[in-house]
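First comes one chain, alone, set out as structure tokens in the form predicted on its own.
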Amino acid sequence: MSRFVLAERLRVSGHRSKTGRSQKLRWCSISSTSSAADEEATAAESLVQRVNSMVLKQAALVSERLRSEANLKVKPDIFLPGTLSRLDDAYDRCREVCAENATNFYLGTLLLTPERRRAMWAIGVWCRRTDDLVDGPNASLLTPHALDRWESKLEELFEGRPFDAFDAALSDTVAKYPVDIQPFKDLIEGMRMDLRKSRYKNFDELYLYCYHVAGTVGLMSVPVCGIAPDSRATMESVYSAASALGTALQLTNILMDVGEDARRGRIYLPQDELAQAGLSDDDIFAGKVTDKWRYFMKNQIKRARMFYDEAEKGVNALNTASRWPVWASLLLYRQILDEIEANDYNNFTRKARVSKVKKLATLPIAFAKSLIAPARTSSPLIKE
């Protein structure tokens, strides 16, 4: 994955300007002359280095619980709280906010198995939870102490002491699932950098803020989804293309909301980039579509739908029955950034959305896509 990234970059800055050729340079060789260059380098390879050993930590572990059938019996009783009398009340509370707040996702959970549905509405409903802390109406009274409050929260129902309905459902499904605590963790830990930055100074530390808020996700996801029995492929390869579609799917939000995240102040786009465009947060605010902005965003969407292209190749890898809601998500969410470039690169005052016709004729070509069988590809770590 590390090397995905820097090649990646290497291809986004490839026609610059002087100075963008400098850069491109100082990325291709560990031997610059320039000591701040050398730092630079060492420091976002050290980020990038970073969201990879997270990948390969729960691809290990989530590979250990599936070789121990031990662990899997195992499993924490659930307190149900307050007036909560079963858990299919906790799942239909899950489903219900599900329905009536993330749409698109909740359209593509009706593609999952019953059992595996619920178990996606549990893990969709804590992470808008988790975002609402932050971007909800309550958002201006938040603090790190509030959040120290959740993490314990989440601890508490992974161990099956759930606090409210929510809870019991997510308590439920990780007790069904080998799901690990950690992308939970960090998902949190992205809304403590939205606590304490609201710039970015180039990719690399905006990829792992994207880790954070969205790559975790297909982490959570990737155990309730399953692995193909017939899948050679390794636990590493599916969670870093877990991964990395969750990140295609932020870079495209970031890239559609522009204009809302700049009157919140918010601009989530690389400032160095920006700068080598002869563009800054000036340019951001007045939201003015220019020959300068349109060559920023060519490059911008070409990195996103790089990040989709990633993330297809492990798509196959899952279960037969995930590969279809997994495929119509990646598909009609990489049309948004067709959408985008119809609307000549207006991101400031035009929402680019797909349209419902575009989205019925996504969903068969998304399922003709389920059903080519995995790589069998072998390798010393790959599932039992």
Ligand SMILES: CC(C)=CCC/C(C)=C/CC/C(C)=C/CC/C(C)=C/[C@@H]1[C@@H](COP(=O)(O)OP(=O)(O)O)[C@]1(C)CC/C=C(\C)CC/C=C(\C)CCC=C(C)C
Second form
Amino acid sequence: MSRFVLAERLRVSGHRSKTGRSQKLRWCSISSTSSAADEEATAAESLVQRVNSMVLKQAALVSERLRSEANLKVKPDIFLPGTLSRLDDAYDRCREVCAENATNFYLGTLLLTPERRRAMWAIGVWCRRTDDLVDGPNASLLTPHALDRWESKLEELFEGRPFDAFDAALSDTVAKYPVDIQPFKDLIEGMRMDLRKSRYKNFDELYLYCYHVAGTVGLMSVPVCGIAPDSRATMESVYSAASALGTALQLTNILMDVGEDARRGRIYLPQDELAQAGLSDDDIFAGKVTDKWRYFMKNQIKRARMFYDEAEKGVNALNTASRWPVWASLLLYRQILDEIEANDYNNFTRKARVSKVKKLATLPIAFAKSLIAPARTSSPLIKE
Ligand SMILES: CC(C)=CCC/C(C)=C/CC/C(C)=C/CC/C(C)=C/[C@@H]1[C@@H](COP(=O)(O)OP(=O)(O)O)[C@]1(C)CC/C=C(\C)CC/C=C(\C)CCC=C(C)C
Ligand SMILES: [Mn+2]
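What would you give as the form predicted together with the ligand, now that the form predicted on its own is on the page?
Then the entire complex follows, led off by the chain already shown.
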């Protein structure tokens, strides 16, 4: 199913936009009256087009850099601030931070080749530090100016002038892999959105947010994972799948943390879909599992799973050595949705957790999936 057809299928309530505009770029926003639907349709398409164009730009950029790899300018020697510690020490510091969080992604990175593993640790630490600006212990001190300073340090490290050991590892990584700075800047923009926004009108707004805070991480990861030389998938389809995986993971994270986020005054769930299910912010704060909540959550989980389905199409276009870790992360995180269902949709007071036994049992399944040859259908997602 192409990404555009997916958009049609992602509608939660089955509402059809009254505008008759091309729906292929709409990610299931719920239309209301005809004139409002016109405005929403325009706004929705522009939000989705913004994401699509960012994904396409990144894919095109990497293609261009791969073509001109021969004359790729070797970045100036990286200056390590303070005592000139070895780059290995910097990467080891990244490994420690990633291991501390011990998320599903750390387990995934352990299945990568040593070179790719440490590159992902460098990217992962930068992403974690960026996320912690909004989510971490000092989040209350965060200002837009602090994010601007963080972005300046990002530009410095991309130019080979890292600020600290963590940045030095990332600086080395982006000098070795065709990773563009734009997804990193877009992740910072996602933090700015978190600073100014604590409600999301509809899924189109939430979809844009998910791109910024998680789809971008997928775009950062593709150049490190590498694309199989014999893959017939288009660069665009691989990057779209990577962005879809990031979105699937973020939607899962949002559904897992509804109670935790509400206690911090944040509701990421689309307001129009809550209203359609007869729910309000007060119901979220009350934290009662009702039949209305179960109905609402079933639709949210169904949509999140569709983004995993979209991501699955691109995993085996990656370099063979990178498929297992990505399958493992995809399957491990998707199981969180199963656990929310098993908890009778009580994501207010119970944090869905996948048991160690289930996590370990997932690894051979992920390995088996990584061996399946990528689809060779002549879909538009495959190069002719
Ligand atoms: C093997 C593998 C998956 C490597 C990825 C390693 C990596 C770069 C991890 C960084 C993840 C991170 C900390 C991002 C910061 C922003 C953030 C927090 C994003 C949300 C993650 C949830 O993190 P966590 O579980 O710790 O939740 P809390 O913040 O503690 O509540 C996200 C939900 C999104 C993370 C997104 C990814 C890891 C992208 C995965 C996509 C790929 C690896 C591309 C695969 C390619 C194809 C073609 C499918
Ligand atoms: Mn977080």
